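Here's a solo chain for you in structure tokens, the form predicted alone.
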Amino acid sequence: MAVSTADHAAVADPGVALAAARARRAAGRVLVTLARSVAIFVPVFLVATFLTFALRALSGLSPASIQLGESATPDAVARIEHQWGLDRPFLAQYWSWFTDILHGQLGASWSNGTNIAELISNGLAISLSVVTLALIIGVVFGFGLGTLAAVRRTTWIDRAITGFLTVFSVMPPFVVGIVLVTVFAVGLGWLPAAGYVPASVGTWPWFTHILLPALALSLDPMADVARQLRSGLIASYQENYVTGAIVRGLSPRRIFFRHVLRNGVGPALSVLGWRFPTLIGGSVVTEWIFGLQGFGRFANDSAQAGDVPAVQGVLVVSIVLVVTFNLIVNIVLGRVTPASQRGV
């Protein structure tokens, strides 16, 4: 019977077979986590989109009220609603709208007839740039401060970090934004005070325009990540497997990275799952302060104008973003933390 090259290598080197088995187990865990997440998120997406579409019926708004104003006649209202297909049965409207969403079409604005997908994509590029940088800053500094506080627990370093994090967590982003503009834009002149430059124009101009709003949004997630990481690491240090590793003579560095960090990072990663939508929703005021025509500001303007298709498009995109980000977090959790790998 013929034996493959891989089998020969496995027989010759048992480590190869062990590494291959570990890779298969890791891939299986990722697939199981992905399947579980999809099984949860698909019905959530269906229910959320249905409720989103029901928004127009619940609001009682019509494109005729925007286009015709108070002088609208019943015949004119009926004509405009027929043009928009609003005189069809509710479920028929929903099915057409839902199938369009699956093809990436979000309809047209009641206000000016502009493609909503284009409007949202323009604002989303700005908001995602700011929010992504804010998350990176929050995660990097949050992990650093949380780790330092856990390693130096009960010392003055731990108390100082905890105090700073408490102050950061209660400072509203718009207050931080005003302070940052006053100091770094007006006072020192290091960074622009407002506006946005696409990355296609230049990486450095793009970065300098999003840095201050990202810093304003990053303090709250940084404080949350640091607090959760500190608590998780301290709890991991008290487990029996850490005591056993110390008895076996493992170095403190190896104990931390091999046992403590992997078992204590779960709460810090989990908090990112709900921090992302919070940052997207909380960016409205920050975008006003820094003169950004982002996703949050577009959502606010659409809601004030009564532009229901635009609001529906914003909600659908928000649902997709939240579901996707939480799916990524769940996969990372299933891959990194041993408790998740065991199904605990």
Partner chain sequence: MVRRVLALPTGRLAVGILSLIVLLAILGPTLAPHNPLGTSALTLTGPSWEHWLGTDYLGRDVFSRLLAGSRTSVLGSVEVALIALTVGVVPGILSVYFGRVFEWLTLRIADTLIALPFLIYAVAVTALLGNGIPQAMFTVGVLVSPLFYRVARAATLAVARSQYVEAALISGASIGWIARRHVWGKVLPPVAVALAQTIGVGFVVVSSLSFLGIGVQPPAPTWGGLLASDLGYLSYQPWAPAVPALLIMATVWGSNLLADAIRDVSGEAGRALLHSRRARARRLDPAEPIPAGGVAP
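Okay, that is the form predicted alone; can I get the form predicted in complex with its partner chain now?
Below: the lone chain, stripped of partners and molecules.
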């Protein structure tokens, strides 16, 4: 008895040590991914912010035309521009803008003088709710459909799914939005047609309010994920290791979930990283339709109003969002397919 426990301990110990080593290696990998992504992030951020800032100089817009309305005489314009410091040299303006950004200051809106960071954070909760839900819907259904199509490929199921996906993905989001409102809100009365209720008021109202916009937004990523997954899976089915797994007598299900999916999911996941900016962009349209006062609506309103600092703020925030999201995707990707860490 005693011997056997001792034995057991002796066996267990190296196991624990090994597990620890494994955990350390995994953590190391995450750190490396992180470091690499940050190394990418910094130049991206620099270039993107510069581009963003250059927009104002190129646009020649000024806060005066927004603020002054009918009293926008040239004198008044000059006065306002001076007040905003727009008569300083370009690089000096960029520098102070950039240092402000580093401090989390996005400046004040031209149209209402409010702190842009505050305005954006107001809208962000809404947009992120919608975008996240859209992403979840898109990913869940995209994975389901893509998988089904790949497994049943070249059958009518595959063709039906691919057809369905293309039809849905090619509908402009605003058409989808209006159709959804007409059917589910006005027609069936199941869901509210517009507006937003914060989750603090109640999870269910919150959910019902964001469901339609999220649906409208989810079709595109759904189609894309499904399509990528389908071709990824098909490609991965052609690999020898699948033959190997068949020969070892693993069930088709198991082969699919453990072997094919793992290797075929890469492109679909990296597409997700890509999709995020598109979704954020898409929220411009959906929020405009669904009367949501989110980030996209803010972006559109500011752009339409010619509120350059607000637009710059929007771009900076979206860059940060996208980069963060990509970081997450990269880490997930790294965990799912360690082989992808080689080379590139």
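Just so we're on the same page, rigid core means the largest C-alpha set that superposes within 1.5 Å between forms. Positions refer to the first chain, counted from 1. Everything numeric in this text was worked out from a predicted model, so none of it was measured.
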### Query
Does residue 107 count as moved between these two forms, where moved means a C-alpha shift of 2 angstroms or more after fitting the rigid core?
yes
### Task
Compare the position of the CA of residue 306 between these two forms after a rigid core fit and state whether the shift reaches 2 Å.
yes
